[in-house]
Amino acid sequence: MNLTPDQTPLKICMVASEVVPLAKTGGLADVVGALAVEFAKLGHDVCAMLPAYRQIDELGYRMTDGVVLSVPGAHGSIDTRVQEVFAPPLHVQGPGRLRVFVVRHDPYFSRSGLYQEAGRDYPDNLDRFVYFCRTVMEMLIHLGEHEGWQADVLHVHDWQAALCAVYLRTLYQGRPSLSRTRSVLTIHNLGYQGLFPSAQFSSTGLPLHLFTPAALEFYGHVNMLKGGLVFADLLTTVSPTYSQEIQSPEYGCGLEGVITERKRVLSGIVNGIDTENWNPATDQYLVASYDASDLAGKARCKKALQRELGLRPLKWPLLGVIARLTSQKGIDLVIDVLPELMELDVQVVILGTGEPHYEQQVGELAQRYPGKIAVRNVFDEGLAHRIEAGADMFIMPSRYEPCGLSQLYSLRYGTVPIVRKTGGLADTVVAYTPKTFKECRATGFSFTDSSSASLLTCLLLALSVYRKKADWQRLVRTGMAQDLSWSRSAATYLQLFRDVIDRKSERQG
């Protein structure tokens, strides 16, 4: 949705703990990076802010000297450098502008990990991200006073940035440079809330009366995400179904009451994907290109993947799994059904790291079934692309999934997704039934119960359809025809931004 003649460009500040290609541990980085670019392409004036992690310096992107700000902290002010970084993937081909700023304080951010090391969270994570949020607020004031750049929307993501929404309504309320700014909090995964001991509340710099159940207190702990939920002018999640699920005890992670109270300002917007980076017709990671009109290249990608991973060069269906090896992703369900699947003519490839006992179990299965199961416990972007291209089906049996990106990549690459009907998986995969197939709407297979029996039943149905070549190709092509770009989702965000700017902020849904 490009700007109409009567619309002025919005000034949007996006705040997150990770942004591709600068820093990434998961889908949050992909979403923030792609969405920032899309907003700018649509004509808006965007800035994104994240910490200056060590890995950003190692990438070697050019940076400005930046500005030095005096940032208030629990133990006095800290002189902080904020630099603009020029990363070519974060580019704009359109009328808008995108700038990316990093917050430099090496004692906090020049570490080997973003949030943890050796599987353990950094003990000073509260101090680190309180400081990051305070710096964001000071930088916005600097931009307003020195450039006349006043943010219309402060778009913050997950718990690491949520305090910005709190500060906007408390410590920074009434500051001229922020007088017209409205805050929007996007929840990417409610399971991660930023919980810290009550004794650390003073580090936030907030008045003690906010450490109550009506604000940031959560069963005796400081809850960063809860603060954002209470104080943000608008709340969004990354799929409509997930926005409903998190209002229930099953998915609300203890915050369902807070969310339900604010449901009038809550929306669910399905993520898009970077359709330039994820495009089987141009993907540089693949041995052959293909599209929906000619799938011959996909068959070549499958053969190459089998060679790469030591799988037998057979025409059996190849099933892919790319995920964190955790119970949330349902990897235990996959492990449960693998022995029965191995009695059939199928192959399975699993890519991902996670809980040690799951890594051990999938490794043992690969040794037990050589040539039929391949496992790689690494993060390998290129291999992820080759699995999406070379597999016939993609298994994603998540117990909960706010949106999910892998099933979108699978649709794009003609790899039929097999998913549990939850969150964004329910919103993005149309389950195969005789009716949906006849109407050319089916794009995959889904099951409801979080059980290995339900997953196996769903897999057997998919395998039965796979044997009907014409039906399978129709299913593949229907999936590849879906609009998975960010354009529609970005337009929805922008309309919500304009709505919240135009009305008086609603404090309590």
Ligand code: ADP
Given for the second form:
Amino acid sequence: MNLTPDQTPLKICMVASEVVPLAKTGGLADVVGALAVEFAKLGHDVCAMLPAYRQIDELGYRMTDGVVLSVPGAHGSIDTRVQEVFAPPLHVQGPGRLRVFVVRHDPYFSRSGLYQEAGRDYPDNLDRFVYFCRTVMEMLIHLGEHEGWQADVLHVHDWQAALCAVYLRTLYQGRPSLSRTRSVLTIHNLGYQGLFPSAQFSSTGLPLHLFTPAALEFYGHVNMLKGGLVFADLLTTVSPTYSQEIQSPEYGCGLEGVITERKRVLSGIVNGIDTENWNPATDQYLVASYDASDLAGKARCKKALQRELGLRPLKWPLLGVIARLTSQKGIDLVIDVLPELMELDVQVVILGTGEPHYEQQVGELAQRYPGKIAVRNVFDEGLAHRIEAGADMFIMPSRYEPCGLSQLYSLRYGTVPIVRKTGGLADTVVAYTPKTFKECRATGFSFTDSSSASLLTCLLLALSVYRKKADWQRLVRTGMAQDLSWSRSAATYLQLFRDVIDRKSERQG
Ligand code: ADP
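What would you give as the form predicted together with adenosine-5'-diphosphate (ADP), now that the form predicted alone is on the page?
To see the whole picture, the full complex is given below, headed by that same chain.
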């Protein structure tokens, strides 16, 4: 959706603790980086802000000297440098513009991790991200006063940036540079809320009357995400189904009441994927390329994958799993069904790191079934691509899944996803039924109950369809034909932005 002649470009400021390729621990970074680029390509004037972590300095991208702002901190004002960084993947050749700024305060951000070290969260995480959010607000005022650049939309992501939405309507209310700014909070995973002891509330600089259950208090703790949920003008999350689920106690992580109260301003928008990096026709990690019109390369990828993993070179269906080995991902369900699955002519590959007991259990299964199960407990981007290409099916039995990327890669690579019907998995995989298949809509298989019995039943159905070669090919091709690009998601975000700009802010009265 390019700008029409009567549409003015929007000024959008995106705030997040991670943006690819500068800093990444998860899907958040991919989403923010890709969306920022997409908005700019569509003609909008975008800036993105994140902390200047040590790992960003180590990447060696060129940076400006930047500006020095006086930022109110927990223990007095701090002179803070905000620098523009030039990272080529975030470059935009188009009508719009994208600038990326990093907030430098080395005592807070020049550390080996983003949020934690040796598995332990940094004890001053509240101070670090309060300070980050305040710097963003000061920078917006600076851009307004010195460049006449006034953000239409302040798009903040997850708990680390949520406080910006609170500041906009409290400490910074009435500032001329921010008078037309509307805030949008995107929830990528409600499981991470930024919870801190009540004693740290004063560090936020917010008046004490906001430490109540109607604002930032959550059972005696400070809850940063909750602040954003209460104060943002618009809320989004990363799939329509997840936006419904988080209004229920089962998925709401204790915030279902607040979210339900604001459901009028809540939308779900499915993420896109990086269709250049994840493209079986050009993927540099693969021994052979392929597309929907010629799948011969996929068969070669499968053989190469079997060789690489020490699996026997059989024509059996090969099932892949790539995931953080956590209970969120339902990895225990996979572990439960594997012994029964091994009675059949199938092979399985599991790539993932995570909770040590799961790593140990999958390792033991690989030893028990050599040549049939392969396990790699490493983070290996190349192998992830080769599994997406070489496997026939991809198993994703998540307990909850805000959006999920892996099943989208699977669709693109002609690897039929087998998913639990939740969150983004429910929205992106059309489950095989006689009807959906006949209508050429089916792209995978899904089950509802979070149980190994349901997963096994679903797998057996998938295996029975796999044996009918023409039917299987139709599933593969329907999946590969899906539009998974960012352009659709970006257009939906932009429409919501325009709606919220047109609407008088609820919080301004
Ligand atoms: P989440 O962000 O909850 O972990 P997603 O499915 O949204 O789940 O994204 C996971 C991403 O991380 C995918 O791109 C997947 O390929 C990748 N990934 C997960 N584990 C590994 C691993 N061990 N090696 C390589 N890539 C991995």
